[in-house]
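First comes one chain, alone, set out as C-alpha cells in the form predicted on its own.
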Amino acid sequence: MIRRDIPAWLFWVLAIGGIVVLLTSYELVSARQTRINALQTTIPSFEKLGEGLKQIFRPQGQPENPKPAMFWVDMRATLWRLGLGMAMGVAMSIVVGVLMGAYRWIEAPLSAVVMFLSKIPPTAMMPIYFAVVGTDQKMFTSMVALGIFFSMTQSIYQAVRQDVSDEAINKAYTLGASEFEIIYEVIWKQILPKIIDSIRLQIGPAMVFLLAAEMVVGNAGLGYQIRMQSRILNMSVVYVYLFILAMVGLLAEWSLATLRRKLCPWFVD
C-alpha cells in the first residue's frame, strides 16, 4: 500500500543494491564498449577512473618546481566563487523577501519585478554578464548571487505570506513588541526553517551557473577542466570530477539538513 512502511533492515538493503546494481551495469557497458573498441575512452572501466583519479592529484609542473595537483586548483577556484556567490545571493533574497513579506508599500512595487526576472534563465543573460562586469571573479559571483537571488527572493517572501499568520504579527503588537521586534522575533523564526530549505534547492542550480561560466570563459575550476578534458576524450577525468560534483552537493545537502534540525528542532517535514 501507499507509504507503508517497511523494515529497516529492507530498506537498508534495497538502498546498498540499487547502488550495487548501478556500478554492475557501468563496469557491464565500458567492457562491452572496450570489446568493440579496445582504444575506446567515452565509458572508462573502473580501472581507468583509478588512472584519472591518480592524475587529478598528480602535482603539476616540473619536478623542480612542482605546482599544486590539477584537483586542489579547480576545487579552490570553483568552491570560493561558489561560496561566495552564494552568500551574496542568500543574504540579498532574505533581506527583499522578508521586507516584501512585512511590508505591502514593498511588495507592490517589487513583486511583479522579481516574478518577471525569475523567469529568465541565468545562463541565457551569460553575455550580459561579460559586457557588463567581464570575465574575472566578479562575472562568477554575480551569476550565482544573481541566479538564485530572484527565485529564491519569490520563495522567501511566499514564506513571509503564508506561514506568518496576521494573528500572530497582531499579538506581538498588542505585548508592546516594536517592528525589528516582530520581524526578528516571528517573522524571522518562523520562517527560518523555510529559508534553509530554500537554501538546499538553490545549490544544485548554482553549480549549473557557475559550471556554464567557467566552460565558457573559466581558467580553472571544475567546469573549465571538464571541458578541457572533454576536448581530449579524457573521459576518466570528467567522470571523477562529475563524481566530486555529486559529493560536494550531498555533502552541502546533508550539512544544511544537519543545521535545520539543530536551528529549528520544532519543524517537522
The other form holds:
Amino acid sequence: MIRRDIPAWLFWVLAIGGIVVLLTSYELVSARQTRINALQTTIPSFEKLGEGLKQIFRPQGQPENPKPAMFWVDMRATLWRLGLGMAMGVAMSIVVGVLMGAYRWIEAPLSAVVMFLSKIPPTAMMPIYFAVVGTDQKMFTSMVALGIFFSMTQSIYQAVRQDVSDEAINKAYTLGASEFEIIYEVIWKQILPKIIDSIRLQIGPAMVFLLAAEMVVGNAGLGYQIRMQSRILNMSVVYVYLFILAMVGLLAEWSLATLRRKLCPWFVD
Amino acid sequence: MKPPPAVHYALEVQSLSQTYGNHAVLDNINLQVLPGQIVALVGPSGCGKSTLLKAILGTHKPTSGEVRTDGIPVRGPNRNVGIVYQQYSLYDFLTAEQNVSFGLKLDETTFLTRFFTPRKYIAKRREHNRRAKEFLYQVGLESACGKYPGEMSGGMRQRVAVAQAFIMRPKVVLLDEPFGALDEAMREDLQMMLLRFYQENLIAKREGRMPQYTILMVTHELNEAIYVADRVIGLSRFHTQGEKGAAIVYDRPCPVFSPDDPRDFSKFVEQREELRKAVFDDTYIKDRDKYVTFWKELSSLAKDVSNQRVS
Ligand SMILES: Nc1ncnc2c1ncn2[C@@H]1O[C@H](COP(=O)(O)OP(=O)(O)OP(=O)(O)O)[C@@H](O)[C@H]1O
Ligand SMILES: [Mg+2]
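Okay, that's the form predicted on its own, but what's the structure of the form predicted in complex with the partner chain?
Below is the whole assembly, all chains and molecules, this chain first.
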C-alpha cells in the first residue's frame, strides 16, 4: 500500500543494506574486470582505491623540498574559488533581489532582464567568460558569482513578493518604521530562511560551473585533477575525488540546514 | 444634525469619496469619532468597508476628501493609526512578546542608535520587553509570551495583534474583520478583550484622563457589532442616491455591555432588526440620513443627563 509505514528497525536495516549492496556489487564487478584484464584501472578494487587515497595525500616534490600533497592543492583552489564566487554572487543577489521586491521602480527595469538571463545555462556562457575575463582566478570566481547571481536574484525577489505581504509592510509603517527599517527588520528577517535555502540549492549548480571550467582551463582544483587523472586512466584517484566531492556537498548542505535552524527557529517548511 | 465642531476628535473623515474608473464605491463619507469610542462598521459584502479603512490608514489615497487623526491630515500609514488585519496579523519571525515590543523598538530607537550606542539600546530593549510582557499579562496572554505565531491558535494571534497595535497608543485602531477566521470560543475571547478596553476607557473618563482605546471595527456579525461597540455605523448603497456610491446610512449609539454582563443577544433584537433593514435590505430605499442620528441622540442624552442633574 502506498505510504504504508514500516517499522523503524526495518527502515534502518534496509538503508544500511542498500549501501552494503552498492559496495559489494562494486567489488564484484571490479574483481570480474580484473579477471578479464589483470592490469585494468577503470574499476579499481577497494585496495587500489586505498592506494589512490594514499597517493593524493602524499607530499609532492623532492624530499628536501617538499610541496603540499595533491589533495590540499586541489581542495584549496576549488574551495577558494567556490567560496569567494558564491559569497560575491549571494551578496549581490540579496541586494538586488531585496531591492527589486521592495521598490517598483527597481523591479520594473530589472525583472524581465533577470528572468531572461537566469534562463541561460552558465556553463554555456563559459566561452564568453574566457574571452572577456581571461582564464585566471578571476574567471572562476566571476563565473561562479554570475552563474548563481541571476537565478538566485530571481528566487530572492520572488520570496520578497510572496512572503512579505503588503499588510506586513503597512503595519510596520503604523508601528513607526522607516523605509530602511522595513527592509532590514521586516523583509530581511522574513525571507532569511528562504535565502539560506536558496544558497543551499545553489551549491550544486555552482559546483557544476566551477568543475566544468576547471576541467577546461584549470591548472589546479578538483575538476582539473579529475580530468588529468582520468586521462591517464588513474581511476582510483578519480573515484576518491568523486567521493570527496559528495562529502563536501553533504557537509555544506548540513551546515546550512543547521544554520537555518539556529537563525530561524520560527520557520517550518 | 451636525456633530459639534469644536470638539477634539480622534478620527475625522471629511467628504471622502472613492471611485475606481467609473465604478463609484464610496460617496461623500463623513465620520467623526471621539476618543474612547468603539465603533462597529457593518455593511453588505463589497460595499467598500475595507476601502474606507484603507483610506483612513493612508495606504490608499481617496479620490476626494480628507482624513484627519487628532486634527492632523493623514498622508500615509503612520503611527497615529493602528491596524489589525484578519490575516498576516503578526510577524512570523517574532515571538508574541517581540511582536508586541516591535513597535516600541521601531518607534523609539533607530538603526543608528542601535548600532552606535549599544549599551543604551540594550537597556531600552529590556524596558520595551518589560512593557510588552506587562501588557500581555494585563490582557491575559501570559501563556503566549514566548510563542511564535505559528505556535499560537488563531484567536490568540488576533489578541496579540490587538496588543501589538494598542501598545503604541495610536489615536485609533482599525480592525478589519479581526474575528473573520475564528471559531465561536475564540471570538468570545476577543470580544471580552475589547469590552475590557471599553471599561478602561470609562474609568479614564471618570478620572478626567484621555481614554486610550479608540476602535473602528469592521464585522459582518450584527450581534457582535452591537454587543462590542457603543456606536454602530452601516455602510451601503441602498439609499436614494445609491448610484453615486455607498454612504453611511446608519449611525446610532448602541447599548454598552460590561465584560461581566451575561452575553444576552436577545436584549437588542430590535436594534439588530432595524440595522438589518436599514443597511442590508436592498428593497428598502430611503433617504441616506434617515438613520444617521448618532450626534442628535448623543446631545439629547447629554441634555437628559444635565436635566437630571438640575432637578
Ligand atoms: N484596487 C481596486 N480597483 C478596482 N476596484 C476595487 C479596488 N479595490 C476595491 N475595489 C472595489 O471596491 C468595492 C469595495 O471593495 P471593499 O473590499 O472595500 O469591500 P468590503 O466592503 O470590504 O467587502 P467585504 O465585506 O467582502 O470585505 C468592490 O466592488 C471592489 O470590487
Ligand atoms: Mg473587506
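What we label the rigid core is the largest C-alpha set whose atoms superpose within 1.5 Å from one form to the other. Numbering follows the first chain given and starts at 1. Since the structure is predicted, the reported quantities are computational estimates derived from the model, not experimental observations.
### Message
My question is whether Leu14 is one of the residues whose C-alpha shifts by 2 Å or more between these two forms, given a fit on the rigid core.
### Response
The answer is yes; the displacement is at least 2 Å.
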